[in-house]
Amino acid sequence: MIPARFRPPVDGRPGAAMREAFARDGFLIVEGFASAAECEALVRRAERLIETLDRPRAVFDTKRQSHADDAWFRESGDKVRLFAEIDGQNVNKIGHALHLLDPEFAAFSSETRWMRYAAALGLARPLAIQSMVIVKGPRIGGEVDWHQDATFLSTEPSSVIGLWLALEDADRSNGCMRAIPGAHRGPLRRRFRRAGDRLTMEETSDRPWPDTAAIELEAPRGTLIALHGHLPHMSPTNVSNRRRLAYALHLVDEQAHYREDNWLPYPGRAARGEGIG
C-alpha cells in the first residue's frame, strides 16, 4: 500500500478527503505542515534544552517500560526532562510538557492549526496534554516497540490524537515511522497506568496485531502525520549517519473523561508545573 498524502488546505481545515484518509487507515499524512524555517527554530531550541537541563536521570525503554520505575519519569508529566537511550548517555527525548513550558514550543503547539486539525479529525474540544522532541541520533536512536497512544492516555470514550511532526527528514534508513493501515479499528491491548505509587502496564485485549504487512510512512522535513489513538505504530533503530527530530503533541477530547489512573495528571494540574530558561 502507498499511503495518501495530502498538503495543508488553503484556508487550514483539512476537507472531506484528508477526513476519509483518517478514517481509513488510522493516520493522516500532510506534507509541508511546517515551513523549513520553522521546523529549523524548533530544532535549535531542542539542542539548546539539550545542551542546558539538567542531564538524564532515567533511560527511557519502550520495551520493558523500566523507566516506570523511576521517580524521573513518573513526575515529568508537568515538567520538561531530558530522557536517555540504552547507552544511559545520548539523549532519546525531551518531555512532558513543553507545550506548556517552554516559551518557543508553547508558542509553535497553541496555534490555531493544530486545533483545526484535532477538531476536524474529531475532537469536539481538543485539549493538548503532553508534548514531546523524539530524538532518534545517527547509528544509537533507539527502536521504539508496537504501541497504540491510547495505552498511555486513556478516557472514556476513547478519543486521544497524535500530531507528530517530522523537524528532521524521517526516511527508512534512519528510523520513520511504521503503522498498520486500518488496525485502529482494533481494540486497546494495554493500558499504563497507575497502581498507588507505582506505573504498571495492564493487559485489556489479547488479540494479537493484525496480520496486515506495515508500511512505512517516510515524512520529508516539515510533515504532518496524525495518529488515531487505537493505532499500533512503531519506529525501528536508527542506523544511518543522521539525526532524526520530530515533535509529537498529543491531544485528547476536553468533553471526555480523563482516567484519574492515568499516568499523566490532568493538564489542569500540568500548567502549574516547573518552568524552564
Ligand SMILES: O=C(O)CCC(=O)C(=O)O
The other form holds:
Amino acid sequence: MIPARFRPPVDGRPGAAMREAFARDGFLIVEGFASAAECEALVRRAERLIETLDRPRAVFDTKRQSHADDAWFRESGDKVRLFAEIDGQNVNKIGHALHLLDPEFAAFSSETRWMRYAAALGLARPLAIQSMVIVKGPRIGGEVDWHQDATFLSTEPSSVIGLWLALEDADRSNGCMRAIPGAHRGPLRRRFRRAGDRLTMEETSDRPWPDTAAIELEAPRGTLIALHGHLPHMSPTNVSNRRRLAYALHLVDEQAHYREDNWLPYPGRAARGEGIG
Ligand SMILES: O=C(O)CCC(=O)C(=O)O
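One more: the block was the form predicted on its own; return the form predicted in complex with the ligand.
Full complex below, order starting with the chain above.
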C-alpha cells in the first residue's frame, strides 16, 4: 500500500478526505504542515537544549522499558529533560513538557493549526499533555519498539492522538516510522501504569498484531503525521549517517476521563485547544 499524502488545506481546516483517510488507515500524512524556516528554528532550539540542559540521567529503552525504574523519567512529565541512548551518552530524546515550558516549542505548539487537526480527527476538547523531541542520531538512534500510544496515555473512552512533525527528513534509511494501516481498529494490547510508586507494563489483550504488512511512513521535513492512539507503529534504528529529528505532541480529549494511574499525572497547566474557530 502506498499511503495517501495531503497538503495543508488553504483555510487550515482538515476536510472530509483527510478525516476519511485517518479513519481508514489510522494515520494521516500532511506534507508542508510546517515551513523549512520553522523546522530549522526548532532544530536549532533542540540543539541548544541538548547542549545546555543537565546531562541525561536515564537511558530511554522502549524494548525493556528500563526507564520506568528511574525517577528521572517518572518525574519528567512536567519538566524538560534529556534521555540517553543505550550507550548512556548520546541523546535519544528531550521530554516531556516542551509544549509548556520551553518558550519556542510552547509558542509553536499552542498555534491553532495543531488543534484544528486534533479537533477534525475527533477530539471535542483537544488538550496537549505531552511533548518530546525524538533525536535518532546517525548510526546510534535506537529503535522505537512496536506500540500504541494509548498504552502510555489512557482515557475513558480512549482518545489520545499523536501529532508527529518531521523537523528533518525521515526516510527508510534513517529510521522513518512504520505502521500497520487499519490496525488501529484492534484492541489496546498493553497499558503502562502507575502501581504505587512503580510503573508497570500490563497486557490488556493477547491479540497479536495483524499480519498485514507494515508500511514505511516517509516524511520530508515539515511533514505532519497524525497517529490514532490505537495504531501500532514503530521506528527502526538509524543506520545512516543522517540525523532524524522529530517533534511529537500528544493530545487527549478533555471531555474523556483521564485515568489517574497513567504514568503522566494529569497536567495542572496545559495547552488547551480553546477558541478553535
Ligand atoms: O519518531 C519516532 O521514531 C517514534 C515516535 C513515536 O512512536 C510516537 O511519537 O509515538
